[in-house]
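This document starts with one chain, in the form predicted on its own, laid out as structure tokens.
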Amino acid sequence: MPTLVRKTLGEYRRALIGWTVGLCAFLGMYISIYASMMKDPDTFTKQAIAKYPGALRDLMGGLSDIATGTGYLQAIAYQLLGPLLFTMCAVILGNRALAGPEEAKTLELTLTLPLDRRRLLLERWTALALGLLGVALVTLVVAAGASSAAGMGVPFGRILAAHTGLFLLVLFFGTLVLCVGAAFGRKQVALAVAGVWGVAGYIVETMGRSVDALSWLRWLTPVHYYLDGRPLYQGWPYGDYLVLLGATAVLLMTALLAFERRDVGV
């Protein structure tokens, strides 16, 4: 493993451990509720629908089948809260790749080493991707184990498909933050871009299914390619996942071009 990748992973270690523990605790706790919910699924469904009326219910994925194992797992782990928490992890780590060191005045020192900018960025991104992959693998094991223990009856292949999409989504946003950091060198700018695109994209994707004026915008948000294929219900949406991979590659190439041409004071 390249030295800079190993060094960056070391810098990420405490954050990765903290986020992994937090995400696992979240998944384990909420998935375990399903077993008690099944004692009276009709009442639980009515309460859930009443708690999130109208537009809020759309944002939570509709909740029409929340009493089923697949519907509950989708609503809890893969619809809103799970992606939100994991994306926050990716955004924080992505900001530590370039924008954070530049604002801390340590990036200039790194660039004085016999290491070209392209290699620096690629190895920082590799560390980001490996860190997020590690979190994804551990949380996949927890999600699959907890859902099995709770008797949800969701095949592991479907959980793997959904978790793969979740990883690709957060990798996109992590790369987006790295790209904005490479272009502007400011953490707040990167956070703003990722936050606006993420929140607006989720709203457009969920509300655009029933609002014609927003429907065409769904194709511009990565959330569409994560949610639209419904992997927990239908299996692997290969085309959508390829779009996410392609968009991430475009962001990475943009980051390389921007970082190579920008003056960072060296």
The other form holds:
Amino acid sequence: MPTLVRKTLGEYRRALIGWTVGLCAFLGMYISIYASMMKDPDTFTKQAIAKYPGALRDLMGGLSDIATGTGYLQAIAYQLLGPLLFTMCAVILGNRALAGPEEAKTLELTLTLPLDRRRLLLERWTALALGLLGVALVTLVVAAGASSAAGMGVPFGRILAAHTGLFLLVLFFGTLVLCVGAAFGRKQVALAVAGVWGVAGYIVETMGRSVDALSWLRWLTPVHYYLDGRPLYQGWPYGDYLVLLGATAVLLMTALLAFERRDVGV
Amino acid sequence: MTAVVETEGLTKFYGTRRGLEDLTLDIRPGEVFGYLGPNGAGKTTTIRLLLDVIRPTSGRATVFGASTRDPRVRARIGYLPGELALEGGERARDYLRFLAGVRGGVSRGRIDDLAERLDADLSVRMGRLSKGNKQKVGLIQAFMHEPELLILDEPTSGLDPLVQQEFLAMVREARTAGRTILMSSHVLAEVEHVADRVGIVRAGRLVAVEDIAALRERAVRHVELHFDAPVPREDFEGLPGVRDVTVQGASLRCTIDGRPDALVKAAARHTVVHLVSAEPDLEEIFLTYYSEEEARHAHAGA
Ligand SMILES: Nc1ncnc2c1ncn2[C@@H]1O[C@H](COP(=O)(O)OP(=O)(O)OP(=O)(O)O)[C@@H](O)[C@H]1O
Ligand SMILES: [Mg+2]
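Could you drop in the structure for the form predicted in complex with the partner chain? We only have the form predicted on its own so far.
Let's see the whole complex now, leading with the same chain.
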């Protein structure tokens, strides 16, 4: 493994462990209460769900089938909270790739090593991607294990498809933050861009689909390509995932070009 | 003899703020070059341009005859940043090993030798190092791969006097081994004992480049002469290069610029019983540069 990838993973180690434990605890806990909630079917009757305001239901992805295993798993793990938490992890790690060290002035010495800037950025990104992949794999095992233990009856293939989308989504946001950081060298700017794009994108995708004036905007949000294919219900949305992957590649290229011509640390 | 560092019209503006303007400078192989100037003069700007951390607004710079953009150039440079930041829970030794690893390896003994010479404790976590100890780690990483060119931005800042001496010894050894050194400082006193030449930069412009030996020759010297009998002041007035003459009975004090020849010849007409000549004060002549420039700027501004 290239030295800088190893070194960066070393820097990420504690954060990676922390986020993995946190995400696993979250998934394990919420998935395992599925069984007990099913014992009291009143919680999730159509009438009970109908009491929620429509907008809130939209925001949570509809909730119409939350009494089924697939619907529950989607609402809990893959609709809002799961992606939100995992994206936060990706954003924080993404900022630690370049913008953080640049603000802390520790990047200067790394930059004066006999590596070209492209290689520096690519190795940092590789470490970020590997770190996120590690978190994704461990959380996949926990999600799949807990849901089968809770008797949800969701096939593993579907969970794998949804989890792959989750990984691609967080990789997109991690790369976005790295890219903005590479271009501007400021953590706050990168956070703001990722925050606005992520939150606005989610709202447009979930609540805006019924508003004609907004619906075209859905095509511009990564959340659309994550949610729209409903992998937990319909299996692999290859096209959507390719879009996410392609967008990530474009961001990475942009990052390389921007970082190449930057004054660092000014 | 091709220059190790060569700049031509090198200019850097940060937006509209001037960092460095029109620097043309050669640093020759095997020399120790002291790069002097007050705060905000442009020393760090110059050095960051040479290391390709920032890019020039105009002009060009080459190191070892190659563009500073070429990463292979940096393999031959040891660099100590002026604003060295080391943080995190990593131990200093592990960080040094990482840097050495990227540079293609450094013998383990080398790092330990340098640590011992500078009295640095490498088992401490970097975030907990004191300022001076951070500086030591910075020096170790600059010297460890025995680079052909050392670029050191304010290397002595934060070091105690003993360690400063050790550092100067390391610089002398590097020069003896044929390496080239560019080091910046605020004061001449810090570099005058190791530097062959000094460049003085002020408000983004190179004001002067001087040979230390020539500077010594031109340096201001305070001289005291004692005679066996009172001497007339007139005998010593108007001598070339002699200033501030005061006579008190049989003793005379004055300041000489450059050669003491005229003074010695005038004194020879009397009987000299005692002569005291202080070590030439390079700082004084150095400060003269500063104040002359200051006056010129004030003039231009008025
Ligand atoms: N990032 C920056 N943005 C704007 N101006 C800058 C920046 N860095 C340096 N400058 C300006 O460029 C000029 C030269 O700064 P530089 O840091 O090169 O000085 P220096 O000689 O290293 O000073 P010091 O002895 O204080 O380290 C100063 O006027 C400074 O204000
Ligand atoms: Mg400086």
